[in-house]
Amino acid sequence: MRVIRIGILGFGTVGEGTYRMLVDNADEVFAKTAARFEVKRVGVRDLTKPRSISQDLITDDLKSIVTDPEIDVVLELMGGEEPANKMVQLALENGKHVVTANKELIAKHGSRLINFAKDSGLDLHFEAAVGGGIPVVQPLKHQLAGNDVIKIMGILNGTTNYILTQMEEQGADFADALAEAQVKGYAEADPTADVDGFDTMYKISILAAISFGKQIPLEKVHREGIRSVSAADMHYAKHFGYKIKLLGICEETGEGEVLVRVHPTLVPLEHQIARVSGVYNALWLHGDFVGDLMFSGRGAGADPTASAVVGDLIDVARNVVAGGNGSAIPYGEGMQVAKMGDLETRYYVRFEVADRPGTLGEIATAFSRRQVGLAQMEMITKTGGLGEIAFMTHVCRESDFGTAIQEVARLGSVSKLEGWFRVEE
């Protein structure tokens, strides 16, 4: 019976319901395998907080485990940037497997690492990086190879969709529904990472660089959060039949060109993605022989990521009990990535306007000297004279788009843009 040794880097709750799992789990691990797992050591910042498992197998230092030649595989289940990219580097200099649960590790390394591994025969698996529990990465690396993919979008981040989901449910603004997201355990207390959409970015980045083969440059991926999404816009959102979702999205755009983008989107009522509430996370992709896909389930947490990681552990047993080289699939860097100026599509839009007469022939005029078409209004008076205004545009450039609503917001007539937004069809 083979043994592999298991060094753990990180044990919060990833790392502990990875844990879980290969103790709870061992009988089918073996009987997909043929081999035990033995955990031997695990690396934490923090020694003195209290732990689930022995004293013995806990150290604080992360580079004794990445060395030790009796440790077969390392899973980073630390986050962050550093110091998980030294000990990942480190850990394959010294012949281990690596499986890791980091976007920002991957979005930012990944070609670099997964490249080093392939090179040394080693494995680098990263399922839990983007989707928690939900297979994506390893579709897109296998069953979908043959594919070209036309076009990627997902929900890829559950706190914001708790967040926009209570907001449509519940009439809630943005502050109170993440004040609630926070005191369910959803949300961090500094929620940044989540709302202000770099959590989706790092994994939208990941998801098209395995589509179409090289790695984005993060600094050219557009991302805004939701913290501009208003209740009044979900309301307009529901009267146009649509709902609004925080997506990722990534698209061939030219030969050898993407556009990768994160933002809050208007999504058709009908279309699977705007049926994914909650926690739950989904990703929806169109392959031009597989047509339309849909993924779905629960994205993060403790059970679901550690399932993921322990997939991709199973794999690397697989291939070392066989004796076969490492099967890390590596991709190239600098994929030339479009400019937002250049998409096109529809534009929700909402202003604060003086309810008189002429003002909605101003506003229609103003945006169809920039070639921006209006397909459908609804138009509620307020009190003090005053009305507000929304829009759905036709398909548009969003350089025009961008520029018709600085000018409209320039008339006399309006008194002020109170917001935006892109819609899928």
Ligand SMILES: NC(=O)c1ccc[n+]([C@@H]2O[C@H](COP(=O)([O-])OP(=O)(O)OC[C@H]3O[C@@H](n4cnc5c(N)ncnc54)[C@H](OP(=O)(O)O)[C@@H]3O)[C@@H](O)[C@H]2O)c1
Contents of the next structure:
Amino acid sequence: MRVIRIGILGFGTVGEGTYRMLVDNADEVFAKTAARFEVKRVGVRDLTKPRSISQDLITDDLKSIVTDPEIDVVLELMGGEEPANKMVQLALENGKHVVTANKELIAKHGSRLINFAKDSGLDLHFEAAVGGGIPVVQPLKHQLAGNDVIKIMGILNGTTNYILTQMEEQGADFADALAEAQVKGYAEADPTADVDGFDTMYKISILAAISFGKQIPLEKVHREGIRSVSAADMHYAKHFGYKIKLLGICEETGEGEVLVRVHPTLVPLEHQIARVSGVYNALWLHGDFVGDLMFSGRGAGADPTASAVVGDLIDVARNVVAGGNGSAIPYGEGMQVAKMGDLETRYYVRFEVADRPGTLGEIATAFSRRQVGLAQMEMITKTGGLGEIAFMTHVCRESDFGTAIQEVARLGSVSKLEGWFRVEE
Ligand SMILES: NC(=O)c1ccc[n+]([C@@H]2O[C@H](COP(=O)([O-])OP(=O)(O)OC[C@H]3O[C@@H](n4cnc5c(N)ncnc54)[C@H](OP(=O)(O)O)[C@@H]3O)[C@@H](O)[C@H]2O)c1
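Having gone through the form predicted on its own, I am curious about the other one (the form predicted together with the ligand); can you provide its structure?
All chains and molecules follow, beginning with the one already shown.
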């Protein structure tokens, strides 16, 4: 019987969940790999914290784990860019296979690390980095690899989906919904990574890199979070037949060129992705042969994420037992990323206006000067001679739409541009 020795870097939510799954499901894992896993060492930052495992396993010397000649596989479950990047590189240099759940690491350094692993005949897997327990990375790398993937859209962050669901169902404003998510443990005390779209940006960039074969330069990804979404926008979106979701979207815009973006998006109520609520995640894609496909499930949490980490570990173990080389599918650098100004889609926009005859005509004329056609409209009267007016446009270029709303905002009959979002059909 082959014994595979593991070093774990990080024993927080995911590290502890993975350890528990390896112990609880040892027989299932053995039946599928003909190997036994033995956790030899666990690296943490704070040696004084109480742990659910023997203190003999614990160390704060991460280097001693990744260079230990007896360790076959390193699980990097710490998160963040450093020291994860250095430790994964060092583990590979020392001949260890690596499984990581770290989206930031793979989004920033995936190309280099995967190529290094491939050249060294080692495995580097990262299923848990995108979608937690939902298998999306392996299907894109394997079963769907023969497709020309034309578009991917995902709800890839449970915290923001929970907040938006609360806003939609209870009419709550962003600040109240965020505070509630923090009390319930769905949002961090510092929610920046989630609500400002960084987490979704890392995940959609990884999916784009796998699908389109090159690492995405993160500085070229358009990123907006959900702080600008209000209860009023939720209300109008519903009136027009949409929900507002934070989506990561990547699509082919030309030969060797993609557009990768993260922003709140109006999604038609009848689209499968609009029905994904609360902390659930979903990934929808369209491939030329497979057609439309959707995966959904729990995108975070100890158990679902452990499921993805252990799945990757089983893949490694099968290779080790079979004496095979690394099956990493490398991708190159330098993907061409299209500009947002060239995007063509529909838009939702809301203004505060003077509630008097002629206002609507002035606005419609200003939009049409920039080739922006209006498809739907809703207007309400507020107090003090003011009104609120929301539009859905026809498909137009983002650069034209951007110019048009600035010109509308300067009209005498318009007191404020309240907000605008892109629409996906
Ligand atoms: N939580 C989820 O639901 C989830 C889902 C999918 C993917 N992930 C990814 O999984 C990874 C781990 O997330 P988590 O939620 O488990 O994090 P966590 O609960 O904060 O645990 C992090 C662990 O790593 C250790 N650590 C952090 N920095 C370290 C350093 N510089 N040196 C040594 N040890 C260090 C911590 O040590 P101490 O215990 O001593 O503090 C802790 O044990 C991240 O990449 C995250 O993005 C998480």
